[in-house]
Structure formats: C-alpha cells, structure tokens
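Next up is one chain by itself, shown in structure tokens, the form predicted alone.
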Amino acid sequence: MNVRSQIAMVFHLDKCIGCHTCSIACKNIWTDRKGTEYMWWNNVETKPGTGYPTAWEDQEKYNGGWEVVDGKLRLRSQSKTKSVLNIFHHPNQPTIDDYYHPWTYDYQNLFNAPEGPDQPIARPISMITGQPVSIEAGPNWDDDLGGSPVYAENDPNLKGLSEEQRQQLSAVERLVFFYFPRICNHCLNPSCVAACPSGALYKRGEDGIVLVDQTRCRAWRACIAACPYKKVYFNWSTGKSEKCVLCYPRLESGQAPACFHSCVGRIRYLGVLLYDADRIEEVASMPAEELVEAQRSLVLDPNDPEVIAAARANGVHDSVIEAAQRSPVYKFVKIWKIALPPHIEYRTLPMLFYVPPMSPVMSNRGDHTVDSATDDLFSDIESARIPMKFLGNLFGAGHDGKVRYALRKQKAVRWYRRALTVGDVDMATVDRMLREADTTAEEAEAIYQLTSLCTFDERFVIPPMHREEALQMLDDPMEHKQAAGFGFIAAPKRGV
C-alpha cells in the first residue's frame, strides 16, 4: 500500500448562484498579464450548454483523456507515431475561436470625440492585435441560456436522451439550467502530465497539485490536446503553457485559494485525501460503469491504523493525517457518497467532486397542496426537469445510479430538516424516507450542518504543506510561484 496525500475539492452545485465572483478573483490574481487575456483558469458555465472552450466535452472532436485498448491505458491524443507527426501542431486542440477572441474598448474614441450630432461610442478592439473586432463569443456567452437552440441543445451530455426529453428541456414551461463552475481537477492520473514531451508538467509529491515548470516547457502544446477538461492554456506571448495552480502560495500559508475564499454561495470545500497510489492504473482501467465506485475505493480511511502506519512509513506527516481525518471532502466523497467526479470516463481520476443539483419538477398545485400521482417519496427526482440521463452523462460515465443515490439522500436531508423546523411533515414519513435514501437522522444532521451552517475552518481544512520535505525546499514560495505561470525565474527558452 503506497499511501500518499492529495488536496481534493468539492463543489456543491445546489448552492451555486452563478455570480462569477470566483472567476473574477482568479482573473485578477493570475491571468491579467499579456498572453493570458483569453484564459479563465476558473470559469462558470451554464448547463445544459456548450461551455468554454466550446463543446470541450466532445472528445470525438478533441480526443482528450485516456482510453483502454487491449486492457491497457492509452492516451487518446498521443502515441509514438502521433508524437512525431503532431510535434509542431496538434489538430485536436481548441482554436482561439473555440475559446473567444478577447477584447477591450477604444475609450479614446469615446473620451476625445469632437463635438457632433452623433453619440460617440467605445468600439471593441482585440486585446491581441489591437485591431477592431466583432464580438461573437465570450467565456460565459451562454450564461443563463437554458433551452437555447444554439448552446443548450448542443450540449454533448444530451447524448442518449430521447427526442421527447430534448424537446421538454427546451419547452418554455420546463426551462431549467444549473451552474457548473470549473477549475483544474488536479487529477490523480493526469493526461496532461503524461503527454508532455518535455516533462514540464508534474504533480507535487506532497499534495498532488499539478503544475507547469515553465523553464522546461517548450510549447509543444501536447498538454492542451491531452487534457479532456481543457484546463491547460497556451500563452501566446511567452510561448509557454499555463494552468490553474490551486493558489498554492496561499495554501502554503494556510489560506484558501482565491476562488474558494471569494465564493459568495459558499459552495466550495477543500481538504486532503489519502489514497493508494499503487492502484491508480488498476482503477483507471476498469469498465466505465465501475469507475465511480472504483475511485472511491482508492480513497483510504484516515482513521484506519494500517493506513496511518503506511502513511507514516511513506513520509506523510502526522499533521497531514490529522487534517485528512477532518477533511470535508472525505465526508462528501467517501462517507456520505453524495459528491461525484465530472466525466470519470475520461479516466484521469479528477480530484474535484460535485454534489449534483436538485431541480424543479412538473406538478399540479391545488387546495394548498402539491398533487403527486404516486406514493413514491422520490418520484419528483425521477420526474425532475433535468433528466437523470443528462446528469448521469456528466457525473456517472453515462450511468445515473450514483447520481440518483446522491439526489435521494439530499432530498431526505431536506425533508428531515423540514420536519424539525417547519413541522408540516410527520416523522414517520421522514424515517421511511431516510431508510429508503440509505441514511440516518444522525447522518442527515451532519450533512445539513456541513452544507448549511459550516464555518470557514470546517469548509477549508488546509493541511500544513511541509515544504521543508519537498523537492523544491530551497525555493521561497512567493518566488517559486513564478515557475507555474506568474512569471519567470530565468528568461523563457524556445525550441528544442
């Protein structure tokens, strides 16, 4: 058992209000430099929708992630032959049009316009070329556009839905959408790291954060093609790849990442998980329908004496083990099993998990009651406006069983709290619902407390990074961040 520690995250989608505060916080800190105008390390998408970059989930187009061929894992975008043929150009990576053409405005035309009969305007100009540009897309261009025939209807997660379900999603009276914030998943089995010919991308051994050593990056851009989530970007000014660094200089000083700290809806949780690194290939090679539970099995119990002993033997500090025991992520993922990885079928084993959102249902109201045609307490989950198949494609590798389990447990928690606070639901019904949702009153109370009444320190259990034990122990954190996208310790090197 090769026990290692990994920083992991949970986003509670039922609490996201789509304010984009997280995106702006990240943009102001990390991607406000020349060459990063189009980059959004954190972005918030509307689902159903095509996202940013456009249709990033369509791996028939982008060939990102891993696939299993003859029982062995293989990069979809890379092979020995492709490495040579695509070394100067990857045909499966997004173009600037797939992202968007970043723009600003010619304010001088507005401020310095001579007096005249017409109202002067600030025309949009490209932030790359400085020339006038026609605005056609943006990082959240499909924001709130549920039912849109341009964006929502082209969501790759609609695959497998019946024509009736597709029409219902776009019908005015059934319009529905939810927000889907995304950052780098800092995967256990990152395809971007495996694809890099220069070895510039790497996982930090002490916490699993995936970074780019820009002194080694040679602009092959294999990482961009290989990442199925398209969370690695190319800086056209420096000729280097850049990506989310999980604000590790903040983590090293005990602070939450900027997007986490600024989150208005308090949807974000951060903690450390212990996992068995020897089983990564085995788990990533399993059939798609088994991947969610297989990844959960990879996460180890931090209270198990054998796990603790193996972790200590592998150099994991006691303070990190203690943080893993208090990790909110461990509770959501392993104990309560209501947080799920996005597109686990890409086999990168993402360390960002999502609590799937509840959605409205179609029902009839009369005599101050909601008319239900069935005695099934969870019928509204089955008839929710967002089809289970859609959520299954997003969070269950095409299988909606795990999503259904998470939503049933969330509903049971709601009814349990309603019985306690409002009193219009009898406890006999609540007890039956808790049993059918595979939970207890004690667990429901714990989920409620961590979801609704949690403090800052309960949401973010940040372990000591122990940089004195790391490979880069001689580098000052504020200086070392320059090797991960903020600048350079030495001048950039181009070419082979």
Contents of the next structure:
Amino acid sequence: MNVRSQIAMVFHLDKCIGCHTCSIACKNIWTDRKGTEYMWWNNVETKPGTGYPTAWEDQEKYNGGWEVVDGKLRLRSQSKTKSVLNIFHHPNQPTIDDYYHPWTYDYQNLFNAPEGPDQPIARPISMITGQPVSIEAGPNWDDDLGGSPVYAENDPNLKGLSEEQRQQLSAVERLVFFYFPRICNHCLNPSCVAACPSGALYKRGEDGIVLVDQTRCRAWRACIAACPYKKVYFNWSTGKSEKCVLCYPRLESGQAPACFHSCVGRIRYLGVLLYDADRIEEVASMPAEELVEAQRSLVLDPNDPEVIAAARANGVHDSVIEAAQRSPVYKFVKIWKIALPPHIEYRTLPMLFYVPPMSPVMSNRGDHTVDSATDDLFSDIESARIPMKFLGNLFGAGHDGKVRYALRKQKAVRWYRRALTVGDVDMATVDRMLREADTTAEEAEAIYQLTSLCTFDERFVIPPMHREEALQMLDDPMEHKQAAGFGFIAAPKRGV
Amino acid sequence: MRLQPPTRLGLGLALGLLIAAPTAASAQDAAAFFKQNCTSCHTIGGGRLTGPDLKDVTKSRDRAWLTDFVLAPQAALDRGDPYALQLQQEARGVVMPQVAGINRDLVSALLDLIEAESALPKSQFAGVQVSDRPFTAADVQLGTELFRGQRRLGGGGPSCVSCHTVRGTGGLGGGQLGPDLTKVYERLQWRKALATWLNAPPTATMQTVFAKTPIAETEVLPLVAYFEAAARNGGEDDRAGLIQFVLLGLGAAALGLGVMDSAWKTRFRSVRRALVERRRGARS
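Instead of the form predicted alone shown above, give the structure for the form predicted in complex with its partner chain, please.
What follows is the whole complex; the chain from before opens it.
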C-alpha cells in the first residue's frame, strides 16, 4: 500500500446557478495576461451543450485521454513513434476557433471618431492580432441553450438517446438544462503528464496538484492534445503551456482557491483524500462499467489505523491525515457515494467529483392534469426531463446505475426534510424511501447539513501544505545561511 | 608600432619572395599553365579549335601586341584593334577570356614556350587527334546512353545528365546545374574543339568533377556524335518543354497533396465551424 494525499474536489451541480462568478474570479487572478486571453481555467458550461472548447467531450475528434489496448493503457493522442513523427506539428490540436477568438471593443473610437452623420460605434477588436474581427463564438456561446440547433443538439453525451428523447430535450415546453462548471481535475492518472516529451508537467507529491514547469516546457503542446478535458492551454505569447494551478499559492496560505471562495451557490467543496498509488494502473485499465466503483476503491479510509500507519511511513504529515478525516470530499465520494467523476471512461481518474443534478419531471399529460400518484416513489427520477442515459454518459461511463443511486438518495433526503419541516409527508413513507435509497435518517441529516447549511470551514478543509518540508526534499534551506543578507541570493562583495 | 629589426628583415624577405615568385615562372610552369588554361581552345600545330592554331604565332605578330592582347583581350576589342576584331569574327563571336592569374612575366614565358613548341616537328600541344570518320547511328546511340547515364562512364565520372540537359531528353529533362548542351556542338565549334573540351574540361566545375575520373577517348567520339545529332535535331527554343515541365510539377504537387489528404483523413479539423456549417447546410 503506497498511501499518498490528494487535494480533491466536489461540485454540487444541484446548487449551481450558472452565474460564472467562479470563471471571472479565476480570470482576474490568473488569465488576464497577454497570451492567455482565450483561456478559461475555470468555465461554466450549459448541458446539453458542446462546452468549451466546442465538443471537447468528443474524443473521436480530439483524441484525448487513455484507451486500453491488449489490456494495457495507451494514450490516444500519441505513442512514442507518433510523437517523433509528429514532432513539428501535433495533429490533435484544437484551433483558436474551437476555443473562441478573444476580443475587446474599440471604445476609444466613441470619443475620438471624427464628426460625421453617424453615431460612432465601438467595433470588436481581436485581442490576439489587434485587428477588427467579427465575433463568431465565445467561451460560453451556448450558455442557457443559446444556439441549441448548433450546439446543444451536438452534445456528445446525447449518444445512445432515442430520437424521441432528443426531440423532447428541445421541445419548447420541456426544455431543460443544468450547469456544468469545470476546472482541471488534477487527475490521479493524468494523460497530460504522461504525454509531455519534456517532462515539464508533474503532479506535486504532497497534494497531487498537476502543474506545468514553465522553465522546462518546450511548447510541444502534447499535453493540450492528451488532456481529454482540454484543460491545458497554450500561451501563444510566452510559448508555454498553462493550466489551472488550483490556486496553490492561496492553498499554501490556508485560503480556498479563488473559484471556490467566490462561488455564489456554495456548490464547491475541497478536502484531502488518501489513496493507494500502487493500484492506479490496475484501476485505470478496468472495464468501463467498473471504473466508478474501482476509483472509489482507490480512496482509502483515513480512520483505518493501517492506512494511517502507511501514510505516515510515506511522509504524509499528521495534520494532513487529520484533514483527510474531516474531508467533505471523502463523505460525498466514499461514504454517501453521491459524487461521481466526470467521464471516467477517459481513464485519467479525475479528482473532481460532481453531485448529479435533479431536474423537473416530465409532467406532460394528455388531459392537462398532472398525475403523480404512483406506487414507485422514485418514478419521477426515471421520468426526469434530463434523460438518465444522458447523465450516465456524463458521470458513469455510459452506465446510469451510479447516477440513479445518487439521485434516489438526494430525493430521499429532500423528502425526509420535507417531512420534518413541512410535515405533509408521513414518516412511514419517508422511512421506506430512505431504506430504498440505501440511506438512513442520520445520513440524510448529514447530507442535508453539508448541502444546505454548510459553513466555509466545512466546505473547505484545507490541510496545512507543509511547503517547508516539501522544499527540503529538493533544496537545502540552509544553503544560503550566512552567505548573504536579506534580499540577496549572491553575496555582496568588495571591489568592482 | 615599431618593428624589431629581425621582424623587419623577415617582412622584407616575405615581400621579396612575393614579388619574385611570378618572375620565377620556369618553362615547366608555363607548360603546365598552358595545358591547363589554353589547350581547350588552342593547339600548337593541331589546327584551330575555338581559337586559332598558335603555331608560329610569335612570327606573325610582334610580342608586344601579343602580350597586350593576352593580358586584356576585351580591351583590345574595345580599342577597335582590327586584328582582334578579325579574330573575334573567326571565332564566331567568342572572345578570349581573361585568364585568371595572368601577368606580363607569365605571358612572356608562355610565348617562349609557344616559340619552342612551334620549332618541334610534333608539339605536345598538337591537341587531341579525333578520328575524321563520319558518325554512325551506333555512335549516336552509344553517346545517348552515355549522356543519359544508361551506360556508366568508364572512368567512373558522373554522367552528363546529372548536371546538363539536351532538348528532347524527355520527361523532367536533364539537370539544370550546368548549361543546356543542345547547341554545344555549334557553340564550341565542331568536332575537334568539342572533343578537346571533353578530353580535358577546362572550367572550374568540370575540372573538379573530372580531374580524377577523365572521360575515356573511346567515349568522347560517341558523345560528340550525340551532341552533333542534338545540335542538328534540337530545333529552336523549347517553350513547350518549359510549360510541360511546369504542368508536370503542378500535377505532381496536387497528387502529393491528395495522397497526404487521404493518408491523414482522420486528422483533427475545426470542430465548431463544422457544426455551424452543417447546420447552415441543413437549413438552406
């Protein structure tokens, strides 16, 4: 058992209101520099929709992530031979048009335009070339189902849906969508790290944050092609790849990442998971239908004395183990099992989990009355407007069993709370419901607390990062002692 | 900077040697120089090639005129010297080139050499003796094969076609590095001159290539026969060939792009634009 710690995340989609505050917070801190205008390390997508970059989930086109060939994991985007053959041009690069062409407006023209018969206007100007551009797309062009016939109808997650289901999704009275905020998943088996020919990408040992070493990056852009979530971006100005850093400077000083901190709907949770690094390859190469359960089995119980001993032996600090025991992510993922990884079939083992969203019921009956009287208490989950198959494609590698389990439990929690606060449901029905949803009143109460009444400190259990210890593994902090005063790396000396 | 006496002495010696070197041109040096620079156009007692036979030239013209002419042939023409103009006419407009490294002392040594060789019954510079027999079809055939490299040159040198072309070589034509040799038979003035050229090519490029791998005498005649036939049949300027060449290039490029397009059929193409355009197509 090779126990390591990982900062993991949960996004509760049932709470997301799609306000993009997270995106703006991230943009203002990290990607308002030259060359990063088009990057959105955090973005919020509308589902159904094609997202950003367009149709990033379609790996038939983008060739990201891993595939299993003869029982062995293999990168889809390249092999050793292919990386040499394609050394001057990686064929699986998204174009700027697939992201969007970043623009601003020529506001000066409103003030400086010569007097004339027309009102001066602020024309859109490319932030890359500085030339006037015609705006064709933006990073959330398909927001709230905008441009559905082009975007929503081409959502790769619609695969396997019947023609009737597809039409219902776009029927005017039954329109439905939910939001899908995305950041880098800081995967356990990151394909971007595996693909880099320069070894510039690495997964930080102490917390599992995946980073790009800006001095070692040689602009091969193999990471951009390899990441199935398209969360590594190329800075055209510096010629280096960049990606979400999970605000590690904030984490190291005990603050939540900017997108977490600013989240209006408080949908984001962050905490430590302990996992068994020896089993990553074995888990990542399992059959698709077993992947969700297998990834859960990687996550270890932080209260198990054996795990604690193994973690200590691996240099995981006691304070980190303690944080893991209080981790909200551990509860959502491992105990309650209502948070699921996105597209685990890419086999990168993402460490960002999503609580699948509830959606309105298909209540379109012939005689204008809604009939909800049925013996099956969970029938409305099956007849939800968002087809179960769709959620299964997104969160269950095409299998909806795990999604159904999570939604039933969420519904049971709602009914349990309704019985307590409104009182129009009798407790016997609720008990039956809790039983059928594989939960208890205590668990339902805990889920309710962490979902609805969670405080800042409950949502973000940030362990002390112990950078000083991590640094000591690479550098000797005493190296420059007595060699220089404050602010000098090279000691000042006399003479010219 | 003041030089120390030994350095000054050394410098003086070096300068003296530099000045003395050309004057020390011996008869042997002159012979080597003549062989290298003059024999492709001139013989001594072997008849005219591109330039006139030099036998007894020192008797027909005075040495001062000869020296001035050899030093600067173009200048003599520019002056309007009647004899120089006559020579140019006889050489079908070819002007004697200014030989690299020539100087007054060397000319003097060369003229001495010509005088001495003219007195001999058979000069070593009588030139290559080429058979006068008429060219046969077999000669032309062999010459064609040698030129095109279908048959290797005996000496191991590269075949002509790698640098030269002759109209009618077909397809992509020959090499473009050296000049077009279609009219070389007329340009160098006939059989003897061309044979001499081939025997010991005088230009810097040809010399480098063929110095160690000379063209055998048995190969020279067929090549001359081939060039003769080419000059006779080559016709005028070959515009059609140029157009054919360009079209062939364009066709090959298009074919190559087509092959690459199908080889990388599954390559990444724009995703978003394709979605938008597909929708536009469906609507219209």
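Computed from a predicted model, the values in this text were never measured in an experiment. Positions refer to the first chain, counted from 1. Here, rigid core means the biggest group of C-alpha atoms that superpose within 1.5 Å across both forms.
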query: Is the C-alpha displacement of P305 equal to or greater than 2 Å between the two forms once the rigid core has been superposed?
result: no
query: Would you say P117 moves its Cα by 2 Å or more between the two forms, aligning on the core?
result: yes
